[in-house]
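Here's a solo chain for you in structure tokens, the form predicted alone.
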Amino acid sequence: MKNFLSFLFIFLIINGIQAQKFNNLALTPPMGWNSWNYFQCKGINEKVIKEIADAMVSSGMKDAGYEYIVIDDCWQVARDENGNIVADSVKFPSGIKVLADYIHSKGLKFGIYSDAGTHTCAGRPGSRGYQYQDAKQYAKLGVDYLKYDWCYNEGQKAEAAYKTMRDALYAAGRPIVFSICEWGTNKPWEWAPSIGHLWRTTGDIYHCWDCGSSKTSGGIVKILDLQEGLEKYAGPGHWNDPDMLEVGNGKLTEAENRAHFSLWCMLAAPLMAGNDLRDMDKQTRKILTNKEVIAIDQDEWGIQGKVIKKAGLIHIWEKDLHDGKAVCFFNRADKEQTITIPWKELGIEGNYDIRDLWHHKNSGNTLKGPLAEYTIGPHDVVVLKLKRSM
């Protein structure tokens, strides 16, 4: 009896540890650049990713908070005879340690991809019966961040795949923030809390406002309603995702591009740019870096912003912070609106300090302008935050 106590005492410290590690990433959502959405697999390379780099450094992004950068899909070309991964020696000659090692320089941290099925979603090597191999390779190489795919899944069961690879990381022993990525197939927000730090809610986003014909992938839109109704399941360390951002890829407006930031804002989303960070125009950089909307995504309470009234085609949110609230008014119409409301129809009583984040000025406060009244440009927002006046 006393062995077994012995052994479960140091069972349940190791176990502890392991926990605590994981359980220390990702206190507020992941920040950073993935290469997705604007270089696919043609455009990634070691070149590029320096570039990227650099750009977030001069950019001012990584003084606005942004700090994983992450190689989707692409690196990987094959197996060596020990079955390690091996990179593509064209694109990245100088070997993924000394990219990453690059990249740590700049005080950033070093992201990679793979997927739970024998291949990868372009058909590179998986990870599917080499999680711990490739856990440990990962750990070698300097990886912060790891997103996991879901394609050649062969019909596994997806909270089974995923705890394999947690524990692989564990077992590797270097503090990984681990993105789930298999869609929202599977209701990851009912099992992925004790498993990952952020996981997928849909499909793939498109660079576009509104379209897509899939019921999990598409606009900015689309997307954004998929998130109605999973908000309880977010919080510190545990994100729902919506996907990257596609803000600055080239086919939203400077409004449409506002409101996607600011909304993914108020979900409390990770906030991973999937834009070319050498080549932003000033009004990408000035979305991507408002420091006063990004506070509201990583406000420390970690919770996620819902719709609290839907006045026509002008939905609000709103979202509790530590020192107030966040408050949006999105005008989903494709012509201008005005709004008219009593703060009090919100549920917003008492005295709080009005302070537009757009537009960086204080405006007043919910006593002396009991009503709230904004005129919204198409696909635009006003987003405002409350503080509770002394």
Given for the second form:
Amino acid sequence: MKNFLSFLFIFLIINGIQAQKFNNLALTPPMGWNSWNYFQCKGINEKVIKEIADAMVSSGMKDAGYEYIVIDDCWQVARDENGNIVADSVKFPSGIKVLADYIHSKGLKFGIYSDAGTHTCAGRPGSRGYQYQDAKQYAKLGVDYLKYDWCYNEGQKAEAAYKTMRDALYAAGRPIVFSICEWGTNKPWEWAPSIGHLWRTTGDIYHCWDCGSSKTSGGIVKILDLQEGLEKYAGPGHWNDPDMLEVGNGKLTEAENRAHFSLWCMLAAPLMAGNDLRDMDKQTRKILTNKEVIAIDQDEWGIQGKVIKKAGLIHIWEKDLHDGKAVCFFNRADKEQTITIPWKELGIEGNYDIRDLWHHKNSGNTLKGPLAEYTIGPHDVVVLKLKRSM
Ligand code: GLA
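Same protein, different condition: the form predicted alone was shown, now please give the form predicted in complex with ligand GLA.
Once more the chain from above appears, this time first in line as the rest of the complex follows.
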């Protein structure tokens, strides 16, 4: 009995220490890049991922706060006779460890992808039955971030399945951000905050403004609208994930890219770029590296913003910040619109200095200019920081 109690005591202490390592991760929404939205299965290989890491640094993305380089589905092809996962040796001839080391040598972090089922969504080997072995292997490879999908789950209970992988990661001992990807199917916001650092709230995002016939996948506006009501579940270390960014992909206009990025920041969403960083136009780079807008996303309070008023097709979003508020006027209409509204009508009664975060200009004070008056282009935004004034 005494032996058992000592064992239990030591087990609880070790477990507590491991949990602590994980609890200190993702205190602000994770920022990085993921291969899926642009490269999907076919486009990834070691050369591309290395060049993306280089571009992350040379484009100013790293300096703006992006740190994780995550290889999504299709890096793995089989298991060896010992059950170890085997990487695609044609696409990754130097092996995953060498790639991880390269990414680390750039001052960046490395992420990888697996699935709670028998297979990944692209039909590669999943982690079901191999969770502890895979977690150990990821730790050895130098993985810092794991995205864990839900295809071929064969009727498992999501909460239990994700808990198993979390415990496997704890046991492997390397602090790894755990990104839950079960598409919001089992209301992960209700159970995931103590299991992962972020959880997808919807199906897949597409690189179009308003498209998609499925209920839970689609363009920017569809995914955005599905976030309503989830704000209370997010906070430091546990984030709603409205999926990776499509900024710079498909046929989104400059205004749409700006609105998409701004609204993800208002949502305190993880900012995982999904475009080809090696080949970004100036506008895309400017949007992804706007430090003033990123600061809204990364505010230390970690409060997810929400719509506070709908004035026709102009939706007004607010996000509380440690030193004030962010307000975003979002024009959903296909044509330019002007709004004139007293700050008081938005519940903003205090003394705030106003700064326009896309024009990088101070633009008055809420008491001195009691009316908010803005003209906004189609599918565009005006994003303001309201800084508490003395
Ligand atoms: C699912 C996920 C995507 C991506 C693909 C990979 O669809 O939701 O984000 O990881 O699988 O196959």
